[in-house]
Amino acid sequence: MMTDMTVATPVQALTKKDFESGLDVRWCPGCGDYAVLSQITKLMPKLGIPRENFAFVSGIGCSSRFPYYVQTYGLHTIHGRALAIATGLKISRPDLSVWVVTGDGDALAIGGNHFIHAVRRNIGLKVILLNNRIYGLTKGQYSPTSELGKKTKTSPLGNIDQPFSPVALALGAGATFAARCIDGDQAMMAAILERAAKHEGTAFVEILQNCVVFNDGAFDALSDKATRDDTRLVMEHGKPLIFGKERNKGIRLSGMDMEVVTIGENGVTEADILVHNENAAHSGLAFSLGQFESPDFPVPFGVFRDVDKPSYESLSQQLSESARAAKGRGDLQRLLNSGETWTIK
């Protein structure tokens, strides 16, 4: 008589080690992006996910090294084409984490289109926009966050293009799960990155990054300790909108249009100011909070929106079963003649 002497081998916990790719990271020194590749290297062994079942699709720019960074697989497509590319990834292979690196200008501009519409679609991407407000791979041309008046090389006397705000472009398009953060506050990263990861549907994510060689310093006003508490609002679910250094500055619903008020004058109190509500099943508030720029509102940072809705994947995999439930598998080979065919001889 045999015995079974098979002993199942204990799964390994992975560490922050293990997803680290081990080549030379070749970013600017002081660049932002390692903050980011950090927190998300960091990130992944907590989600329970093999390390094979991820996938970190890019485009081009500095941001758009990631994959080389991850130890996962990965795919450097092409310019603005990130997004559909992971798509298609995505749809096929519903069972992978799927994570979109990319950068204001590969997002927002040449690819645009494949943005708004991966948003609207809610398919089950990560999306991280690392947004430094330039074209840093390209050496330092305006791109589509740029600020009015921005001299760059594109722009000598000054950029005159309407900026997107990538938070209200992604709410406008009816993102399900819409986030920013900046590279120096690392807890908040970290937070929100996890929140990202386990959410269902497209989960956007803009991390403001400071590009030390082409626009230092862009984002100074809202990481000096100096300045911060004036200007910027951190957001938190059923708790007011309320910022400043003596945390007496708040955002008050006037009608239709939000302003910014202070507690104890006027007549104003704490009741006054607005709840972040981020589970409301219209964005209109939160798209509002995704227009706020300095100097007339502070800059709002955390959680937009977060709400259930199915994901595309989902929707198109009870299609295909119904559709096989009707009709069972099919066949290619008949389907591929049938109908009117013709022989050419």
Contents of the next structure:
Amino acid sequence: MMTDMTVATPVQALTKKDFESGLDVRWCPGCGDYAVLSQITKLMPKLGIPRENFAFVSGIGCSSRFPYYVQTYGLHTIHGRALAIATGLKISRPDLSVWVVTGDGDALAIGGNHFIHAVRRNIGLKVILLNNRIYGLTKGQYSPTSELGKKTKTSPLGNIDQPFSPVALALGAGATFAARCIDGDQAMMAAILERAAKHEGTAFVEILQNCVVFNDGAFDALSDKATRDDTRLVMEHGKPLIFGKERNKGIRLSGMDMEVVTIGENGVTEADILVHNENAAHSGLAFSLGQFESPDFPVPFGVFRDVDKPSYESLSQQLSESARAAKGRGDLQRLLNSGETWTIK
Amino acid sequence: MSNEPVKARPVEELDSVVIRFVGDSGDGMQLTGTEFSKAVAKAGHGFTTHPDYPSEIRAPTGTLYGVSGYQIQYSTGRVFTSGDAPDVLVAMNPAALKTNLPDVKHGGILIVNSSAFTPGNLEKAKYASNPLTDGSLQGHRLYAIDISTLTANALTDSGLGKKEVGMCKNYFSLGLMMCLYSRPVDKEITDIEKKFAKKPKVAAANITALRAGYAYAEATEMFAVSYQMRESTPVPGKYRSITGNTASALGFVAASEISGVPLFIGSYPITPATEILQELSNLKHYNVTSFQAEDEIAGICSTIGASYGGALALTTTSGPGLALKTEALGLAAILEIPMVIVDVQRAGPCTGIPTKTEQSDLLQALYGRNGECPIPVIAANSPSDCFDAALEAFRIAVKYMTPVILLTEGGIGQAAEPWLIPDVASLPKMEVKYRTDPNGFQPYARDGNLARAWVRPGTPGMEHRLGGLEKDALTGNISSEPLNHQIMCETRAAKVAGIARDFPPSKVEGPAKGDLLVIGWGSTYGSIAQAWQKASTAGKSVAFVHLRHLNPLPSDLGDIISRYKKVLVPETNLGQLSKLLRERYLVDVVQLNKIQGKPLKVTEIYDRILELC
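Right, the form predicted on its own is done, so what does the form predicted in complex with the partner chain look like?
Time for the whole complex; same chain goes first.
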């Protein structure tokens, strides 16, 4: 039962179906994007936000088709600029729940500048980055997250670009909420998306998403039940960073580095293992976790960081309110009459 | 000090004068010029100013490229331009004299700070010998005054350091000029007290310097006459001095206040447009939200977002910034949402000469996009006209649901002139209607003006998607149907073309038919108007039309053009409007182009008119 009295429409009556636009979804069969669409439309009726107060903004790329498939307000814009457009929308309309669905090329290559600036400003946007580590819509070129050595149509001899970790980049830019999940783990995705939806400020979620056509199997080791316990590190707030089929591997601080240790070997006990703290004031350790890569390290999933900081739009509103408190609500005639004036009789 | 009364010297009456103040960027000549223009404004004289400064904030002192200038023309009547050639040059150092001397009228007055004519400064200005003593200035009336020393002498008891004392010489020069041009200094003293309220020592020193300059000019026998502008009879009312960029900012706030719709500005700082962002950032007690974006692209993109959210949204820029905004302009056009893009043009291409004025972005504004992408373009013709132009830009944007490009120029944006402040009640009404009725709603259904409805997110029952992909002519859903695309391209073009129905008949100055029609746009208005006036007085059969709207062009323009034997188009570019008029009306226009980062002079246009009729 909803208790939020500000809700105008009986949102409890809405279901997942109410948030589906009914347009034919044109992603390739088997694409990881379907899972994300499903989880988001499932989450939306639970948030207590009237349907008309959602706006989805996207740029260009496979992921950016997303707004067409949700029955909310939506803008499918230009390559890389979704965050800049969503920023203007959120600043001028803080009452809306604004979501940006983007990809590794859209957000980190052509849109890299907008990405770091949106994150550093802590604008109240939900940023969902579908990371398939490839350019899909242009049919298979390497992206800013493609691994070193990867052979693609534009890197036939192997990729020599050092890849970004989207999470580490977001944390480096000062993200107040940064999380990672994977298309195949619906339960974790649902939980993370819900937390992102409720975060004030920029909520950044990287979703590893399989491209069945141009990068199929990129995340198999992280998805397969047989291997995933050894390749993933599922982080939980307040709990030691332990992973592995036997739950005997953990992350330990070693000087300014982190290392993988085995509990029970060389005198290592659970007490040596780093305890995850999403709310740490400094994002340094979260940043280090964000840089973990297979095979030397497990790939962390879950929430890296979740701290409270005022959102840009709330600060912007405060500025206006205090200006009005100090000077009074502006009067147009007075404004025109200001400056260096004189009267001719 | 002598007790002898100062001998009254004869006063020469003037109808108009052009004065240019020049010095190092750090000499405070912009301030001297601004303060002098305030003083003449109070007497009810018309004026126009032209600040001319280098891109370097503080170029090395004494260098030729570090010279900063401020020109004012004031007169008994309306002043259209800051003047062709200075009657008076106030020069604070050799470099300033050298770079500006060629512009000064033959026989003009040179008031020169002789203290700065040291061997070092002469060398920096590349003078082989001292022009103050080598006779090279004989064609002018030279007044070499030891301004720095006189200022320092007046301030021996000020308690200020040598550097601070040195900075007071601009007030000495101001006092001197106020005396020479018969302006009282009382108001200036109050202004200094206000301006330096937190630094009483500096205030006192500046006032002393101002008075010393005034007293010096009064006492010296150097000047044979003083000058007095004949009395002006301007329209009664309340006036203010206003620059184009301030006028644009106020026009945008006015659009917001009149319509009751919040104003949003998303911009990235760029010379010479930055002042609009600065002005609006300081008006948050109005319904204004300002956002300094991370780049030019984010400037326009945030504006698109704010417009989509229902705000009166604008972004400001100059030529290179408009180039960066190109793709997003296409998005705004295909989304068909209202917004204003201000381009305060500067000399290009590329970074060009950022602080110098030019009209060379017209074709970029009209055509600089991929695909068939018509966008209305309007231009302001003077600093105060930016206010009306800003209102007109939003009127069109909202009525026709389209981005609108407003072209102003560095020479307008940063120049000042008197403005008879309008009564808010007299401003044109602007009604904004958001559609809230979901019954029968189709995102791309159009009204009689071919405008689609503006729907704010948050409106129940009207959730829909818009995007940069071609869309169905009614539902707005993605469509790549061949015929639909042709319909959409033609409809977008027809919508913009149809805006011309709103325009009043074009105002033709001069005979309804004749030998020559001069067509202008933007800042050339003042020079063309004066040249036309002069030619008309000389009995020439010449008429003059100045364009506010560049896209669409007024529908009566073709007919007007056909009534004259020749058409002359003066522009500070290589012929962009000329190209447009030739293409549109198949008329062989005569071009007059100047591209030197400076305004066209009245005489340059007048001489061309005489050659043609």
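Remember, predicted model here, so these are calculated numbers, not experimental data. Numbering follows the first chain given and starts at 1. By rigid core we mean the largest C-alpha set that fits within 1.5 Å across both forms.
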C-alpha of G22: shift of 2 angstroms or more between the two forms, rigid core aligned?
no
